[in-house]
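Given as structure tokens, the chain that follows is alone and in the form predicted alone.
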Amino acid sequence: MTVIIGLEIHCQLDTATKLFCGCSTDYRDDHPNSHTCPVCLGLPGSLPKTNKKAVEYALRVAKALHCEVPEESEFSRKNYFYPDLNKGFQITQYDRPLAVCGHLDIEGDDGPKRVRITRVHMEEDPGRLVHKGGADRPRYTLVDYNRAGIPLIEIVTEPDLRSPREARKFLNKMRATLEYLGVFDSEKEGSLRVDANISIQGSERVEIKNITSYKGVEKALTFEVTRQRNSIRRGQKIVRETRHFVETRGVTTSSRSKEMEQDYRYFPEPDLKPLRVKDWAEAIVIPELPDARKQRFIQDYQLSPTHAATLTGDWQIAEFYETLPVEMRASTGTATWVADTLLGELNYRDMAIRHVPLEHFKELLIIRESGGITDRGAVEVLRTLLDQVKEKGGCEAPAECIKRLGLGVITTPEQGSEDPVTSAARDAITENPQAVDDYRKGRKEALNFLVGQVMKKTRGCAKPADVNRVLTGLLSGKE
């Protein structure tokens, strides 16, 4: 049964005005429809203004997606009733897309993979409903007008794609794409919005619609497969329409028979000239990409393709790495920390990059490399912190963390007899006669286990280096 997957990607663009009025998009922490005025409401006599600087954007996007700007572009309404659409239409792009035939290339289930980009096109988004009551009063709904013409793109994908797994992949991509071009904040609520078409070959597709994470989409579309296959093996028929996805129960419910394009009785917008901007696309540069930067990187920096892809995967991490000196920049152990250690005490954590003090951290990446404190050590500076900025919203300087814990290196001398290191490693010996044992017996691995009691009982404040030797010389007697 194989999955045949297309996605429709809606993405804010992060203009400082609405797309046909002047009103601010910065309207989150505001009062509902505090952000209005009678263009984007739709009122009688007003008039829409197309925002030039949502256009660059959108052609920023087309040029990086690889796609063609047609010689001329019109906007158009899509006629429907839903009440957070103030005007009863939509001022969308229908048969005459800004940019059309594009790709994205990607890592699929089975090696690179390239996904066809159908068409890129801008419209302006509706307001929002916000349901209200419960349990001890009625239901009702209200509605904010405030995010009402705030510029779109609409990004349609063929349907390329084989599994919720390579959706993902491709959104991150995208995501990743977007931030890189400047285009859109994936910190705002709503950026990102996906309405994803699934079926399994021979049956009828289904839309789902309003994805709002990278995670949900994934989620919902493995739900989905389970749902149509299950619903094949006992001989049902899958009906096309359109669902809902629960995120908090993880499950698609059925909202409505899917509309068809003649539902919504398209016509040319008659308060807006065609666009012709493909002179204009082509004078556009876009900056370095996710697959330009990975590739710099493995060659400047002698990273592994997996280290660089992880690296660059996001703009704010990729700035990051950026700023290191540049002798760190080509350290595999800097990359790791920075590609494993950090990312992943965030993921941990719920955390983003933007959340780090990255001064803070590049301090102790700094006192890492010089010697300062063991990986170990380390880590356990970097937990510390990072709860720190959690908990407090800022965090003490590494040095000063270091200190406080008692986490600095300790060394021995090469002929040192009662240093921390040595004490240590006399305790282990003693507490630890069948290792010792198994050790004078040619079993290497012994050490090793050894080396860890010591690494324990100094906290990883002790260079493994120094341990293995001091260790050896007391179990040769030669200490």
The other form holds:
Amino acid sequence: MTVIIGLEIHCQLDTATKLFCGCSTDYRDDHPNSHTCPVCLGLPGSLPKTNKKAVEYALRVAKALHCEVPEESEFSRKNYFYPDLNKGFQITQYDRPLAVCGHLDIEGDDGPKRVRITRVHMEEDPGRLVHKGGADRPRYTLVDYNRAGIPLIEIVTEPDLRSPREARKFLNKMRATLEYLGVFDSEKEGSLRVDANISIQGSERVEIKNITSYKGVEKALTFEVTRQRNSIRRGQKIVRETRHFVETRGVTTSSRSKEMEQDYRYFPEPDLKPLRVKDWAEAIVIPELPDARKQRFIQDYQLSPTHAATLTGDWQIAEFYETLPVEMRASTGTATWVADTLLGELNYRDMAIRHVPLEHFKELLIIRESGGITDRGAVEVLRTLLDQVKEKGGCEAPAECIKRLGLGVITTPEQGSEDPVTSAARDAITENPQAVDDYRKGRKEALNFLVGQVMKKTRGCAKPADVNRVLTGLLSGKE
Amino acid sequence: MIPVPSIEFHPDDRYFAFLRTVSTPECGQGRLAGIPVAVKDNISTAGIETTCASRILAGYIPPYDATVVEHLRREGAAIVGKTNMDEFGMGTTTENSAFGPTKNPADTSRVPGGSSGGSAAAIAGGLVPMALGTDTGGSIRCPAAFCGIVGLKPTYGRVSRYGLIAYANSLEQIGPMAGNVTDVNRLMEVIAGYDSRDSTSLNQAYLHTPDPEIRGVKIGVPEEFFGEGVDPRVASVVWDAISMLERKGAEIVTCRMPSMAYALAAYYVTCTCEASSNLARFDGVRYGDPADTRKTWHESFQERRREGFGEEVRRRIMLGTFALSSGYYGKYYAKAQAARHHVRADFARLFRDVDVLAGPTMPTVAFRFGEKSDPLSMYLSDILTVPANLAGVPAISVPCGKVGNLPVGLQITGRWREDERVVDVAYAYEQGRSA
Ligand SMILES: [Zn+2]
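Could the form predicted together with the partner chain be shown next, to go alongside the form predicted alone?
Once more the chain from above appears, this time first in line as the rest of the complex follows.
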């Protein structure tokens, strides 16, 4: 039973001001309705004025997705009544979108895959409803228009995706692409909303509305695949409908709304002139994108394709990697450490790379690379620092942390008084006469046991080679 | 502190021209220093209630000034009040005001025309020398003609619409109204010009001294301007006016304007479609009486809209909603735009041969109250004014005589962006008449 999935992705463009007025887009954590003016409140008589930066951002996306950009593009009105919609219509694009017929290449379930992009268009975000007195039976609802007028792009794909996992991979690639373009900030709450169309081949199509997280998309689709497959197995027909994803419960529920029958009565926005976009798009130069950067990482730093893909799959990580000294970038050790250890630990804590003070982690990597800490020690420091960040929003410097935890690599002085490794070695010899005896009888594996004991005593902070040297010295020197 | 200069304004408003007045309006220095100017009630005035003569906006006090109002204040004008109108501009008589009709100062048993009837009556009644009106399909020119004053509908884009509460965005313009062409010109100089807040604004200032020289000007007279429905008495007065211009040296050419046949339909489809969308924001959440929160959202907003809008407004919202519905868009809205294109092309063709077009502003003189009771016959009376709005070209109405005691307007329509020329021709006529 082939699964057929198409996505409609709504992303907030990361401009400084709104799509049709000069209000700041930096509204999160601010008082409701404090980022508003006559235009974004839709006051009678106000007129929209298109933010050129937003169009430019959208054109960057169109270009990165290899879209065709028409000579002219036009805004239309989508008419419907809803309390968060201050004008009773949304300014969006309908029959003359900004861009059509593009594609995005991903690593699909069965290898490289080209996902076709139907269209890319711009629109304004509506306001936000705040329900008071419980989500199930709100006593009343307040409207916050701070979000009204934030520029959005809608990216619509052809039904080319074949599994929830593939959909998530596509989204990850899309997010990376948008972040590489500098037009999108995936970390901002509510900056992404996805509608998904999903069907089992030969059955009706179901639309899942308003999924608001990356992980949610895979979850919602997985639930839906199971639900639809089970229905078909039981001989039931799939009904063509709109369903809502309930993130907290991980299920989709039928929304008995009449959305399918809504007639939005689109017509061209008379207050705005058509945009001449073809020449504009041609003049725009877009930066290096994930695929190109991956190739460069493979070529310049001799990284494995897997490491290169991971390290370039997120703009912030790629940027971080390239702040490291050039010699380090070409080291498999560093690549492994960033791609596997660092990202693994972040993932475990549900954190993103932006949450960590990169200077600190760069320092930690450099200490590790130069042998100032063992691999195990470095992991312990990393975990400690990440926990600190997660708890307090900041962390101590790695050098301090290493010192505090006593995780610095213990280097044995060539001469002079007892160093920690020698004293640990002495203790190990005294405490394990049997092993010493075995060693002296020629059973070399007994030395490994003693090395292990010393490592334990020094909490892994000694270099195994040093321990080896000190132990053999002590064992041969004495008696 | 320097005292802010102001004037006293206590009009004897026996015509109900004003919905509200400001008794001691501030004024200042500038080209309109101390001149009382009335503003139609669909133009936003900071701190002064602005209702579009609709119950649904009762109590709405805009927090900002329309661009034209900013211009008036900057040039020292005293904004003395807000004038009555057909609700949201939808009408030809000012009878559709939710707050009662305005009377025509020429004959108080008759309508002043509309929708800028309050502004026209305030001038004709001698309450103010000049006023702002708005013209979507004749709303400045019709009351100017019926009340015997001068009114200009500028080229679309020459006057900023920022702050004009939209009825039909692609058709309407704010324009000057006054007792004579000189004052219309003065007011136009103040309100016109580029405004970055209005994306449809033209980058063209209006600085002009009216020139009465008419020799060499070619005036076209389309047969359709004197077609069926035009009162022969009105036609005769207007022909006399055109003949006078000819005597003064203008060249008169008769011509045809076939697109007139569908201009009215194109106009009503376009304006109702746009209106149905523009007026959607009045849903009880932000304006007027608050919605009944005990009811569901749909019930309460429908109730607010049913009670808040007058009959004509509801009719036009319904018509526009229908015309934009899926399955009908192509039949109505798209066709109307095609027809608009024909009207524009017709004007362009005519203006290759002539400088302006002339004819009556309205097919008849002012109606008696209640005379036009069925909507369709009311709509038909806009036939001569809507083509200029469909094409975005300038048109002026200047008084050219009377039928009995009732004024008749001569309409001069000009090329796109040539507002100065229609003002000149109107001025030439006005000067010729008084000479
Ligand atoms: Zn704003």
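The term rigid core refers to the maximal set of C-alpha atoms that superpose within 1.5 Å between the two forms. Remember, it's a predicted structure, so these values are computed and weren't measured experimentally. Residue numbers count along the first chain shown, from 1.
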| query | Relative to the superposed rigid core, does the CA atom of R249 travel 2 Å or more between these two forms? | reply | no
| message | Aligned on the rigid core, do the two forms place the Cα of P112 2 Å or more apart, comparing between these two forms? | response | no
| query | Would you say A58 moves its Cα by 2 Å or more between these two forms, aligning on the core? | reply | no
